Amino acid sequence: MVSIAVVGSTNIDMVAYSDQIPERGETVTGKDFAIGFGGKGANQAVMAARLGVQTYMVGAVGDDVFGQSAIKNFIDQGVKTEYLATVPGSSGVAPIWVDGDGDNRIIVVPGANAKVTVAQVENAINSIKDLKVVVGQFEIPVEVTTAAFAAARKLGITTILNPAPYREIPAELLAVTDWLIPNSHEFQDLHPEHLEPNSDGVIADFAAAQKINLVVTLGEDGVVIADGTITKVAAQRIKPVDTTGAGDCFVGSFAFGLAMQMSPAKAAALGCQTAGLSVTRLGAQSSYPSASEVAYFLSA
């Protein structure tokens, strides 16, 4: 059975929803709180599970009682839990705030999640067997992910890099990268001369100058691969409730798409389907699509 191995963080949210978010100094109201499980690695391996192929989780969990509910989370959600450490100390967590609109602030507090080692995704990477398809992000040490990437290309695996939180991508990393997913902060942030993507061209200069395959997500504006070729993908139009999660849903089934070999376009397409999805729901893994709206996205 096809497999994919999500390198990444595991946290807890703690989301706050309010129609406006405070300024400085400044405390409001606001309309509801909600804990859900998150985390960039943790969201995206959810969503590849429940589109069907076999995930694993690789990481690192803390010895607490939120550690112990996302080990359960991940098992319920049908995700592999056999690369997933549990260390002493604090699991990661993620304050967020949504407001009116449905947009997000959030901060990541690591915990367990700065713990995870080279060692531990070696062994993942060369263990894991009918491995298609390893994904990372920045939300562990980055030297853990070139690790993971590195081995995975050794092995003839597709590495995918959500570049999220933004840093600076080392050019180890980005040299044992196949394809790379930012949104559109994102990619003006990585662009050397900061420009927005406003055009075809600059994203396939950008894509031709890294040697890299390019995915940008542009939210209601759908999707633009650079793989040699610029093919844009549609977004549905809808009014969000919460985008909490999206990318990572989004990120998830191309995972899923490219492991099951799907053409890029197609697997974006899914991805848009799925996300879509996601940001009229609350939460981030709570409002990915169930197995019956997975079997029908999958059968259109």
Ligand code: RIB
The other form holds:
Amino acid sequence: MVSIAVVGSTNIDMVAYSDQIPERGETVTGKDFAIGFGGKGANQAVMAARLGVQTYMVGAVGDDVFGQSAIKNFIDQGVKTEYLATVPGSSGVAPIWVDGDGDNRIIVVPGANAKVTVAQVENAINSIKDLKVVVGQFEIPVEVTTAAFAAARKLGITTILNPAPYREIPAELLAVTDWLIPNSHEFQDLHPEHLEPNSDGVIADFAAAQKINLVVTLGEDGVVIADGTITKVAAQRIKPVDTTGAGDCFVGSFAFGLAMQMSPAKAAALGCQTAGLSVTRLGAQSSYPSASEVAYFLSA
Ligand code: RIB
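Next block: the form predicted together with the named molecule, after the form predicted on its own:
Everything in the complex follows now, all chains and molecules, and the chain you saw is the first one.
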């Protein structure tokens, strides 16, 4: 059985829904509140596992009640936790505001996510059998992600970097990354001239200059793949109620697709479908579809 490892963050999301977002010094009345399971890494792992691939979460939770709940959630979702550490201190948390358009503003407090170690992730990558894909983001120390990807590269395992939240990508990490999946904001931040990904030429030139396979996610405008050629994959045009975790939903689905040897275009079409469904529902993992909801994209 092939496996995926997600090396990344686990958070508890605390989401306030409010049509009006407060200005500095202002108090507004919200309309709803929810606590849910989140973290970019955890979200990606849960989506991949739901689609039916053996998925390992490699990261850390705190020795608090949030950590225990997160571990139980991974087990309930079918995500394997052998390489998830429990460390002293608080788990990662993310206070989130979602406005009336479904757009979010997130503060991540890393907690245990900052304590994932190089030795831990190298051991995981070198130990997991039939590992086909390793996925990383920027909510754990960057040197840890780099070490995981370097170990994966030595074993010929495909690596996918979701550069979120944005930070500069160290050259040594880029050198061991096979696929880079930024959204439009992250693309613009990464681009040396801060160009928007608003033309095939801009996207193709950036991918060629970085010597990387690129998937730029553009929300309701779908995605653009630049892997030597340009391929566009459309998304459904839907009025979102909550976009939290939609990008992670895409990344987890794309990783699943590559692990299952789908073409990048087919993996991206699957990701557009799962992410499109997720924005019609509240929360991050709580909004993700089951495999049966996207059965056509798994079989077509
Ligand atoms: O991408 C959405 C996620 O970002 C949330 O689940 C939150 O935990 C932060 O990591």
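Keep in mind the model is a prediction, meaning the values are calculated, not measured. Positions refer to the first chain, counted from 1. Between two forms, the rigid core is defined as the largest C-alpha subset superposing within 1.5 Å.
**Shift of T280 between the two forms at or above 2 Å (CA, core fit)** = Comparing the forms between the two forms, which are aligned on their rigid core, T280 does not shift its C-alpha by 2 Å or more.
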